[in-house]
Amino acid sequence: MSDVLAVVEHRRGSLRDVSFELVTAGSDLVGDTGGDLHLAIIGGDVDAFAGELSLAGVDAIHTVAEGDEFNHDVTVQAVEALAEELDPTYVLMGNTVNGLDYAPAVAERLDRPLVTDAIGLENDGGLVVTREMYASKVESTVEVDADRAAVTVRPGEWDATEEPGEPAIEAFSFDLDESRVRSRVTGFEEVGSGDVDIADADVLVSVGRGIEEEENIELVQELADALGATLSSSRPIVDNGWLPKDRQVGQSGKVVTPKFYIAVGISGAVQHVAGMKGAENIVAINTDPDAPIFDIADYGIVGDLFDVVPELIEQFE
């Protein structure tokens, strides 16, 4: 049997999504190994976020009551005090700013090899890790030659779990080294216009190259509007200085996973199509019936979408 510690990550007083995802992956890793899932909640509201992370498949929680928001020295610190304790096998990490920020460091500390932007995991006499490669245009499985590792694992690609369970909740002390924590948070500022988070949106409608022109764009935000939905866009259009850097979805973008999400002129080229696949709902509309777009879509549209728009505009006023 072996034991799967998963890092959980929290922002601003509220956990992240990955935190729930991770859960659901830990889960599927000891489903094949047949040991316990753990969970570390370095910082912030820690007995909040573990009765909010109390959830099916998950055996025990470890709460680590140090500071408000992430630190690098501290998590560091805290992850390598706790696997040190628990001597999990796999301790996964979220493949995010912060966990890509701490996972080499705690990798290193621990004398593990790691593994970054996992979409799939499984231990079939060892780990195997499923990683994309050139743009995510292909599919790699990783076979890790070592007994323990640590492992990143992308956003939006396992679902979140809800289901509630009873696991242990555990308040974990170590004995902080002060003289290794070199950064201090003195405060917190979003990047870019910081007017909205499209990773928090539940309704996106995403607009692509197929609106020709920035003046259309408002069409768009028109819909979005009806529909109470953020905007958001492809790569082409933040290139063209149209939408801000922040409402781009894709590789290079934002990862999302809303509940819908509705491609508007998008072709869905790979580093798109990496960065929305994980929405409960896809709607595309597109001219071209053999748009890649429509490979992954739930509902697809084909027409021009200035016909289109106006059109679902008028249905949902």
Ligand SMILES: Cc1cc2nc3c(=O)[nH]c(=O)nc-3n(C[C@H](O)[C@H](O)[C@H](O)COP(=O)(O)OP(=O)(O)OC[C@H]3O[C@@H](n4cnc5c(N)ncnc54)[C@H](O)[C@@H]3O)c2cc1C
Second form
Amino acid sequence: MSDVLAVVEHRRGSLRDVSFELVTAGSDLVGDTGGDLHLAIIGGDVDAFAGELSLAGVDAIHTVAEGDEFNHDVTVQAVEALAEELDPTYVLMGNTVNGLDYAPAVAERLDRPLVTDAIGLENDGGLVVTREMYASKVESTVEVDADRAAVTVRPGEWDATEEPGEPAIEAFSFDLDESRVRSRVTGFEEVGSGDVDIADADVLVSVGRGIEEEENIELVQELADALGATLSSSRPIVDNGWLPKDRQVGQSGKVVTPKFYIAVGISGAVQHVAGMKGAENIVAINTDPDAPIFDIADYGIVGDLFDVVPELIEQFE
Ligand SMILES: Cc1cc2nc3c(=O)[nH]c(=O)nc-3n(C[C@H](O)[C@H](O)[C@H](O)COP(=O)(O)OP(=O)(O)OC[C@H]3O[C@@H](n4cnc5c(N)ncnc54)[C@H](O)[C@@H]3O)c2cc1C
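Would you mind generating the form predicted together with the ligand now that we have the form predicted alone?
Every chain and every other molecule in the complex is listed next, the one we just looked at coming first.
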């Protein structure tokens, strides 16, 4: 039996998608050997969050009403105190900006090894973590040689749990050591242009190097407009300065999980696929029938985007 404690995330009053993915990852892990899945919610409207996270597979939700937004020092102390009380075999956290901020400190305080950026987890007489190496070209398997461990989980790798459940909801309090709280959130500022967050979009139309020239991006923008979608891109488009960095999907860009992802003139390199393979439906438009993007596409159009895209715009308008 192995209990799991998963630490969920919220930002500006909303739970982040990774919270629901952590529920799936945690359920799978306890499902391997039995045990309980505990969630920790720290700060913000913890009661409302607990309601949203009352999902199948969750045994208990621990609400920690400390602070409104993420605070490294509070989070470390809260997770440390909870883990000491529950003694879970595994502590799961998001491989996110916040998760990577506090996970090493939590692991150090609990004296556990930390494996970051997991894309697969298995409990087979011990923890086995799948990761990617060499710019996502190689998958590696890490066999954790310890009874207890901490892991950060890559967003977009597990489906989000949606089925309702009836976990116990318990307020958790601990003695916060104020002398160890050395940072405070004083404001929130979106990075980049701030006009869109491609990670929140339901439909993404993504443009790649097949577009050839900067001025041709307008054509793909028109398709996005016709669909009420958001425009994103592969890396060369950003490297060329044709779109801002916050539009880039992929390993060094953003991980996205839209309902529809339309890849226009994108080959499907592993570093791009790392950011979009969690999309529910993938549509690819490419002249090359052997382009790797077709290996993961649900619908494929082999054709010249300069013919196909105007036709689609006409149909959708
Ligand atoms: C460390 C590292 C990190 C990286 N991170 C990222 C990342 O975050 N995101 C990312 O995207 N890439 C990333 N890359 C780059 C990645 O390896 C690829 O180079 C990149 O994804 C390719 O972009 P592309 O598919 O737009 O271009 P290409 O690979 O050049 O593909 C263009 C495609 O368009 C098709 N095409 C051409 N003309 C037409 C036409 N008229 N109509 C239809 N189709 C056409 C071609 O058949 C081709 O398949 C990273 C690389 C490294 C090394």
